[in-house]
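Next up: just one chain, as structure tokens, the form predicted on its own.
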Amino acid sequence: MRLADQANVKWLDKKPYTRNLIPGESVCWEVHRNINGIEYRYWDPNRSKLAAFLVCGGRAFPFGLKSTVLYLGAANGTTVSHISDICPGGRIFAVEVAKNPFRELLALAEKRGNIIPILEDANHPEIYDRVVGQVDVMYQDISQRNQAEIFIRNSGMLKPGGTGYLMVKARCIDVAASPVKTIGICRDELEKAGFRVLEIVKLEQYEKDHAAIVVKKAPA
């Protein structure tokens, strides 16, 4: 069972769309309705990890019209973008290490004011974590072995009681184990670290050997 219309999501013919914070502009040339009035860009699971995770059946969905976000992988800002519309008076800090997808990073948050793009390297969030201070929800997309380090690493900066979200790239951990015991490693980690773990959805409907866990940080 899916998840219902939230703030800024709206679901049109069992596809997800989000509020298009800039009416008339398109990110990677998607699909707009128009809906009483308002504009929506279709959010592609094909593109989207995290619309993949709704559109799997993924419940956890914290994102608020003020919401602040950590996003570790943010690559050229697909998915960016969608948050950007979700949480229009919040702020996005978009983490990214690859200088050429970053150029495309950087002219999407020229465009909208609420991406704050960081050229770095997630494996050392003391670099940025003065400028990022404390987010509601953190998410992570990256394509290496030591993914639940990384993310451990990150969490610091993510609000007692806040929401985080790992994208699991099981073949870049480890090409030669099974998945499923790749991702049950990673759900280990995270509870060793504290996080009580939310749900964990397979992508495999988009993502082969992908799944995304979600977690919730202990409160204060």
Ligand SMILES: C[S@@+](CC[C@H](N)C(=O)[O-])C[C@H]1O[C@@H](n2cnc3c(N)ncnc32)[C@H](O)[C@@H]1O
The other form holds:
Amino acid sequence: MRLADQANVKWLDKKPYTRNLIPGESVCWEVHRNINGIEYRYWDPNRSKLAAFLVCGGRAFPFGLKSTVLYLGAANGTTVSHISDICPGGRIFAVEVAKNPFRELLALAEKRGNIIPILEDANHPEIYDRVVGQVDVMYQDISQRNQAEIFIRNSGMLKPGGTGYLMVKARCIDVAASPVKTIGICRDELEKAGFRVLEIVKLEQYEKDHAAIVVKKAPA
Ligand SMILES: C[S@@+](CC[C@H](N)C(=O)[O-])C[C@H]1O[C@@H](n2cnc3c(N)ncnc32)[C@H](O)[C@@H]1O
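Same protein, the form predicted in complex with this ligand this time rather than the form predicted on its own?
In what comes next, the whole complex appears, and the chain from above leads the way.
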């Protein structure tokens, strides 16, 4: 059994699917499968780094039915929509800075009541931290040079003992350095900020020069 075998995640033919929160509705033309009257949506690792993390052997999966999640770099909400399937009774605070993908995210949130879209720059968490409060999981997928710094800046909203995912795009931080070295620098920054690194999973198979760093915040 994989750790990501949560009530709303199914593995069919070794591929991940999430239980559709809104049966009959597609988010990005994904394949649907009906299992015992329940509809599941294909969670494509080519379109979602969280799915790629699982398919590449990642084990940490703290998402429960009622989890609260801070998602930084939501884009149009592809991965957000799957987390919304997985945590139907929770809330996903989805931060995105660009207006075009945000419009699609907004349309998604109008259909899915557990998504709270926030049009802001994740470099400035002080603008939205009171709306978000404290969350169980923090997930960041932002292609900026200061990826680790943004993560640390937002981590005040992660509960003590909570889990964080930093999806690192190494070439975006330093185009000349080796990705392994850049990922190591990010890991060191997170450890220096007090996080315990649970695992680092290379996503190379799906995303060139990317890795997922999963960390735990110290308990209170
Ligand atoms: C790789 S895409 C995210 C894809 C998305 N996570 C998914 O899996 O569906 C990165 C997103 O981060 C956003 N972004 C970049 N800098 C940001 C910032 N400072 N604050 C918030 N979002 C930012 C970009 O506009 C872009 O939509």
